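Okay, so here's just one chain, in structure tokens, the form predicted on its own.
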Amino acid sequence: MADADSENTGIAGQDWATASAQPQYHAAVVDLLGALAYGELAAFERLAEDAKLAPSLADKAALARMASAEFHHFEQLDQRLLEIDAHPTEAMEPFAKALDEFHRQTAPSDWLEGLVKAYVGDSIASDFYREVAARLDTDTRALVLAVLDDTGHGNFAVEKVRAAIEADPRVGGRLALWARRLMGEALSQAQRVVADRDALSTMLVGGVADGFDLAEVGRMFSRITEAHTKRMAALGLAA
């Protein structure tokens, strides 16, 4: 892992005109802005298909608001991968397949397991984004925390499923299982689309700005699996 020297000196220390001379470095954090703006996109469509499964008017106004707060991010990462004179959709397109394809072999069944796919997806791509920012350029860096600021999903995903399992303990088992799920193809989805992209595996493992080690790739996806288990636990459910 790089330590605090190297990151106040290499790529976390600088702006992005410095940090984009580096080619390789230009091309991850295109793949990055990619990813992260087509997982934006497909969080308002996940979001405002939940809102029509919402039990009650103010269920459904509640996640109507997040699904705009997603768009909002994603118009800003759209913004930004013309700035830096990348093709949004272009940019977008090598994530979409995976992203569908973790999305339709999770559909959820009901209301309860909507709302608990977005709080443990969404969390998960979270603490794998910041992870990766902290090793970002200073522009970059900034703009990926912003979008990545918490819509108010996560507090009101905690509230209902708490709820729920209150009026019917048996509801908890369920979505404990379905947890456990989303977890292991989270994990897996972010594994393949690394694996796929040159440029930003390479920024991950070292060679590109202050790079994790094949180690610290390991201790990543062990905090962000510990975090998932807080997480669970806010939920009322077994990770």
The other form holds:
Protein chains: 2
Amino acid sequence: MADADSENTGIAGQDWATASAQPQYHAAVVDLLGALAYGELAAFERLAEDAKLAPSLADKAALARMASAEFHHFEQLDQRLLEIDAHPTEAMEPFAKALDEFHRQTAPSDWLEGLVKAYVGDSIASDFYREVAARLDTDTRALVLAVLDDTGHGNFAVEKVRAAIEADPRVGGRLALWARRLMGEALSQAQRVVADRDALSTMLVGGVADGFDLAEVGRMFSRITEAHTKRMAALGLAA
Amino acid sequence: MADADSENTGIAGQDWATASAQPQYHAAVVDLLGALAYGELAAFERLAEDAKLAPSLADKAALARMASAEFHHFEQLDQRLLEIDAHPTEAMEPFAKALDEFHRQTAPSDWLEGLVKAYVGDSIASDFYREVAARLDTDTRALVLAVLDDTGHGNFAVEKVRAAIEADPRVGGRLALWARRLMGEALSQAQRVVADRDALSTMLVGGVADGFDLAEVGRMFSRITEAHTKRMAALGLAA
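Condition change, the form predicted on its own to the form predicted together with a further copy of the same chain:
What follows is the whole complex; the chain from before opens it.
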């Protein structure tokens, strides 16, 4: 997907020991892992919260299982931040506000909205981190791809949402609007983070060594938006 | 502590294959594991909920870690229920109402109340299940003791609550009242469960083979209450 970028930067062919000699790259990775770690912790909280809306004990247990999987991803990131001599809570702190604000602005009002939110949110975050992973050193890339490993949430959400729309097609209209609101709010918070975090932004747009490449960022956002549209269609929702 | 009981029943010397030949014992164990499993799921939810009240990111992560540990206990119980041909959600269902009602009646209004509740609740539940474990067949006992393994919550709560009382002694009075309310509500819900579930109650009061032994139940409740009083004193609270 973003293979072209990895060739651009040179970082993608290096391991952490070599790549992290560049202080700007080191700072960018701490930022990235901090953002990802806080995202996992927030996902844990969100799924645990949604578990309370579950219509059955089996659904509740399924959501608790996914929450717990997110927590284990968080633990791996937390551990890695310690290994590279970063302070995990300090690394997460800069991203807490934007993510909390996103979750505050998009509190689901029922079980289905919660499922759509978790699905849309996880998928967009996952697409984004996969794009970023291609620009990372080999060690950091392996970790990022490992914590993006599917927690099974996607299939669960798709199955439940499709069944609900089949049972009552009007539900589809309401959830399509909801998914659009989620995408809008996610983009607006992402812009805020990118504007605030120089090291991270510089890495995202073409790699530390190559400076800004706004055209490539534009293409990345197009790819993520396209994938979102396809997923919504698969769910039975017009994006 | 309850070694005398294990000698009474004979069950405590048997493995599951032998002991479960008695249908009443089989039913009692399904009840017990169902209650324990729902308790772990509810504990997961409660800790995840309390994580939102955490005053710092490090505290939030600590609570999420404990919640995740409770979920893994739940998974072991869920797995065991399947192994003994029980339906996990059906086994949990009879206990959901009492536990949900307990949590509804005792929603903490701040971080410290949440910590005291988790500590008091976990400790009482743990004391109770340890008493019961002594009456169980060897296989079920090993599982019950394994899932009672400390999730580290106790020490964490004690440390934080003691520090808060040292910083402001008036906090102690408020939390002591809160702990008394928790104990009262726990006992009232426990009575309701015992009244509803014949197989479980029969096992609790002296073992299936030996019929009711109310004096022993009385002693068990005294031991649990005494241990609670000691813990509250250690926390700096008058019970």
